[in-house]
Every structure is written in structure tokens, then in C-alpha cells.
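Only one chain is included here, represented as C-alpha cells and corresponding to the form predicted on its own.
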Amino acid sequence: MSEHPTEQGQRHSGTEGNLQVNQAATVLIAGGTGLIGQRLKQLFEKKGYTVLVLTRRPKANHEVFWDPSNGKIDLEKLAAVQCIINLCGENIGAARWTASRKAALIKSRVEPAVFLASILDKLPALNYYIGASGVNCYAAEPGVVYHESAPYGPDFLSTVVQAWEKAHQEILKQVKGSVLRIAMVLTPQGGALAAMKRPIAMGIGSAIGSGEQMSPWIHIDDLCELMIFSFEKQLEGTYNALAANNSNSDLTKTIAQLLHKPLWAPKVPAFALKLLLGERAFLVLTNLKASNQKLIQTGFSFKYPDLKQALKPLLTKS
């Protein structure tokens, strides 16, 4: 994805590059009802921010109605919003990638961003935007470490990310912000970690495919802290959001070690996984190694840069 310099017409406030953000500011999270959004809300509020969450079915005071499919939103509560964080997008691995599912995955990402772009002039206090994206957007050739300047790959996930980021850029033409290409997020419940943990906990876990394929990852707390950091430091551009790259074998062995479970089953052959999951097997068979150097150069530091260190609090009670 090409980097976009500050464009005429963007709204700014404060000192460029290192804005001292008012920590009584109001932050709006789109797609904020999931695990990442809930944790992000907690950490923002811990720092003194007010957090609002967009949802089709508001039930609490901090929840604000919207329906991007039909172009509806309750603007009355949004006058003080200084930052929007857009996490919208259906779970990429939740179902087989049929033609209709592929269309839904793209629509669930593009449609909310396009709608947000259309209402920015109605948000007078807004000065920053963060768009979530995916690090699985490169060609994923073995031996290559991918930086943000690399072109999109030819596969379906790359197509999703390209459409997603194009929609984000319509917002970034109007307001300062960044796009975070997020790696596999390690979370205490759900997500990829739960899927890997389940068979290992049952004593039937094993590596997948060759086991040598690399996977970029990030701990959920580091991801949320990165979003806060991006707003407070007013980062601009596109960033690979990952702490490290580890092989599937590394992930499997470390989980088993922390759960005190043996690994005796043979590796799951790639062809068997493709039969089971279809094209979706791409998610766990792709050999991708990405760089986080651009992110580190901003001054951001990871609390969990090591795999075992990141997994331990997620898999053990003490």
C-alpha cells in the first residue's frame, strides 16, 4: 500500500507528529463489541478517556446506534469525538470461503468505512482515525521479510485487505490517521489461540502442514496499547502490527509446554486440512514473515515481544 502524505483538506490540531492529546478526549470505536474492542475500551478508560461504541443494538449509555448498511447513525452523541477506531469486519476464519462468504467478508469491512467517510464533516471535534487491516496481504514467499512498502499479494486475503485499505484511505483524505495491518491476535478467549489450544488440551495436538510456516502474532494488550499510542502520538501511515514471527511448530510446542501436555500425534498433512477447511486452510498454511521495524522506529515498545512470555498469562492461572 502506498504511503499517503498529509493531504490538503485534512483536519489537524496541536503540534504535528507528537500531539499532546487531551486525555479527557472522547474516543469512538466501530466494531467495538468483540474481544479487542472490549479490551481497548478498558485500557482507554483506565487512562481517563471517554469511550463510545457504535452498535446496531445499543443497550448501555456508552453505546451509540448506527446501521451503516442503511446509512443511519445517531450523531447527537458524537459531537465531542476526537478519535475513531474502526475495527469492523466479520471473522475471516469462521466459515468456509464460499463466493457469498467472500463477498460478505469484504462488505463487512468496506461498507462501514465508506459510511464513516461520508459523515466526517458532521463530527466537528474529530482529528484522528485508526483503521484496522490485516498483515496477511503480501505474497508470502519463503525467505522474504515483508515491509509495508511491499505490494499486495495475489490471494483472496490480499484482495480483502486491498479493498479494506482503499476504503480507509477515503477517510484519511479528510482526517489525519494510520492503518494498522494486524497480525494473529493472541487473546485469553476465542480467536486463533483457542483453536490451537483445544486439541492440545485434549492430548491430541500437533503441528499443521510442515510446521515450518511462519506466523506473525501480537498479544491483545500490545495491540490495544498500540492503538492508544497511535492516537496519542498522532502516527501517520501504514504499519505492520506484530510483535514477532514464529513457526507453527514453535506455537504448538510452546502451548503444549505451558499446558503440560505431550505432543505425540503426527503433523496434520496440508492436503487433509484443505479437504476439511477448503480455501480457508490458507490461514494456517501460509508461510508469512513480516517486519515490525517501522513500528519500533516510532518509539513503541512491546510488553510481550517473546512468544512464551505472551502465551503464559493467557494459558496459565498464575
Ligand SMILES: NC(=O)c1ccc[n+]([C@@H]2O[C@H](COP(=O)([O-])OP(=O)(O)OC[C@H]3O[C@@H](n4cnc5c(N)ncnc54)[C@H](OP(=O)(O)O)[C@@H]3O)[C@@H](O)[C@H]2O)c1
Second form
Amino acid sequence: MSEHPTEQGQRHSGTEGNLQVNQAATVLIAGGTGLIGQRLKQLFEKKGYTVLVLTRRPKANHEVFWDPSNGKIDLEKLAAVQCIINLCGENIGAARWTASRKAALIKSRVEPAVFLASILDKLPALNYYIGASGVNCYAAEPGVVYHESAPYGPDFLSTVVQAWEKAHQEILKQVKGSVLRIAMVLTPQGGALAAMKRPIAMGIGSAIGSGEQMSPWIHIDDLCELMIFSFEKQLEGTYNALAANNSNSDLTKTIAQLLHKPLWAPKVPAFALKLLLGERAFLVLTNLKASNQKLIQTGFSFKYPDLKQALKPLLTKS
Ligand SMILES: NC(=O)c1ccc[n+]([C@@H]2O[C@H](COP(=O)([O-])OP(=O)(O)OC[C@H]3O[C@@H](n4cnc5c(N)ncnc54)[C@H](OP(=O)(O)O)[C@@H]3O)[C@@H](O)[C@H]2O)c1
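Could you switch over to the form predicted in complex with this ligand, since the one displayed so far is the form predicted on its own?
Starting with the chain above, the whole complex follows.
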């Protein structure tokens, strides 16, 4: 596939706007050892792609060493890479948001993207980039449905996303691509669903806060298919990546129903959660409704657009 610099200095595929992606193409998942990356690798491979993973601790043949903090990367293994999907970032929900943890959450996202921007000219086959981001980046006013054009919110997560996307945009000055503002990812193991499921499975689950707060979500397979679709269709721009928005009560009730567990406990009051989790309680108490209209207009269709339909295979598999 031929490549040529555009007026902006971007490297595009030779078939502008109508890409014939080579299904034997090599894709590189930076941060691909995690929850999303592992599934994304499987689904890319199922379609015939070759997948490499950038990791600070390579263990397998397809894993390539890098150390973005110290500017190190095993470049010679990356000569065939046509697409990079950048999923790097320390887990947002894993620990209390102390000042040092907040700094680490930002650094672990910005630093890998800034480093990638500095080595793109050494990847001769590269023609597409996908930057992961988060949908929790809007002011989250009740009753508002947030589209991608809305400004960033004032809270910590919005600050993370703003810095993260600024770094992605530096890459997108050099190569075509998209930024996906990912909603809560529903997966068979780990992530938010495991945390919600645990107390319900023990028979002590309940909704949180008022239970009316809305959460955007996406099934992991839809998210991975969306990343593949973005590459194959060469989408450009920023997209909210969610299937739907549901309330915390909806989520709790649907999980309990699918697990055949009763919900008898009173709702967990917001103040108790704030005491327990500190500022991190924002993750479960925030009331955000986002739009996926821009995504739908690209022609992408969800396999799991409905909450119960999405949760059923996940809760019966795990
Ligand atoms: N899961 C969700 O519900 C969700 C929702 C919205 C957005 N996202 C975003 O999507 C991305 C992937 O999510 P995930 O759930 O797959 O995350 P994950 O399981 O925590 O994996 C993140 C990956 O990032 C890499 N990483 C962490 N710190 C790094 C650093 N300082 N430098 C370089 N690499 C680093 C790790 O790779 P190595 O340790 O192997 O180097 C790890 O494999 C994250 O950025 C996350 O914030 C996820």
C-alpha cells in the first residue's frame, strides 16, 4: 500500500477515504496485555490480522518490549505495523485517588502517547492510529445527553481525558486515525461488572446512591469490533464508544435477575461510599448520559445494544 505525506504532514493510505485494508495487515496494540487488549488481539486474529503487543514486560513471542518512561522500544520488530491501537494507562478504579495516584494515572496515559508520537516516523508501514480515551469527560449535568462536541468537565477524570486526548492529537497530526471515548466495558471477567456482581452473587447486593444515576456502557466484543471497524473504515475524529446508558438500579436489578439472586438490602448511601472510596466514588456516583449517534452514523452496528442481552452471556460464562 503506497503512502504519501499530505499537506498537513499526515501519512495516509494511498486509497484516500476508500481504504482497502489488507486483512493480513500487522496491528500493534500498545498496552495490549490488559483487559481490552487481550480480547482485541483474539478478535483481530480471528479476522486474519497479525497482532503484536507493546508491553514493558514481554513474555510471549508476539510481545515487543518498550519502556516509554525511558524512551526505549524494540523498533526493528515493528517494521510491518500498519495500525497502532493505544490502550495504555494505569487502572483508574484500582486505588484511592491520592495526589501521587492522580499523577500516575495521567502520566501512564500521556507519556506512552508522547513517546509514540516521537517514533512514528520510524514505522514505515504505519497508516492508522486509534487512541483510547474515556467517556467520563463531560460536566455530567442531569438531564443532558452529551455529544462529542461538548466541552470537557471540571472534575479529575475530565482533566485526565483532556491531557490524554491532547497527546493523541499530536499523533493524529502525523497519521490518520480516531479517538474512542470508551464507556464502562462489560467483560466476562474483571472490570466494573466483576465489582458489581460480587456482592449480588453473595446475596448482599444493592443499588448505589439514589440508584438513578446513569452509566454509559459497552460490551467488550462490541468495543473490539468497533476498533477493527475504525481501522478497516479508516474513521477519523472523536467518538463516544457506548452501546447505551442505563441507571445504576437497572444494572443492579438486571445482574440480580440473571444470577437468580434477591435484592433485599437498602441502597448504599452516597456519603458511605465517599467515606469508603474517597473521590474515586465519582466513578459509581456520577450521573452521565452520552450519545452514540455520531458512531451509529458511521454505519457501525452493535451486536449487544441492550443491557440484558449484553449481560446474559457475560454472567453465564464467568
Ligand atoms: N475497562 C474499562 O471499562 C475502560 C473504560 C474506559 C476507558 N478504558 C481505557 O482503556 C484502556 C485499556 O483498558 P483496560 O481495561 O484494558 O486496562 P488494563 O487492563 O489496566 O490494561 C492497561 C494496559 O496499560 C499498560 N500500562 C499501564 N501503565 C503503563 C505505563 N505507565 N506505560 C505504558 N503502559 C502502561 C499495561 O501494559 P504493560 O503493563 O504490559 O506494559 C496494561 O496492559 C485504559 O487506558 C483505560 O483507561 C477502559
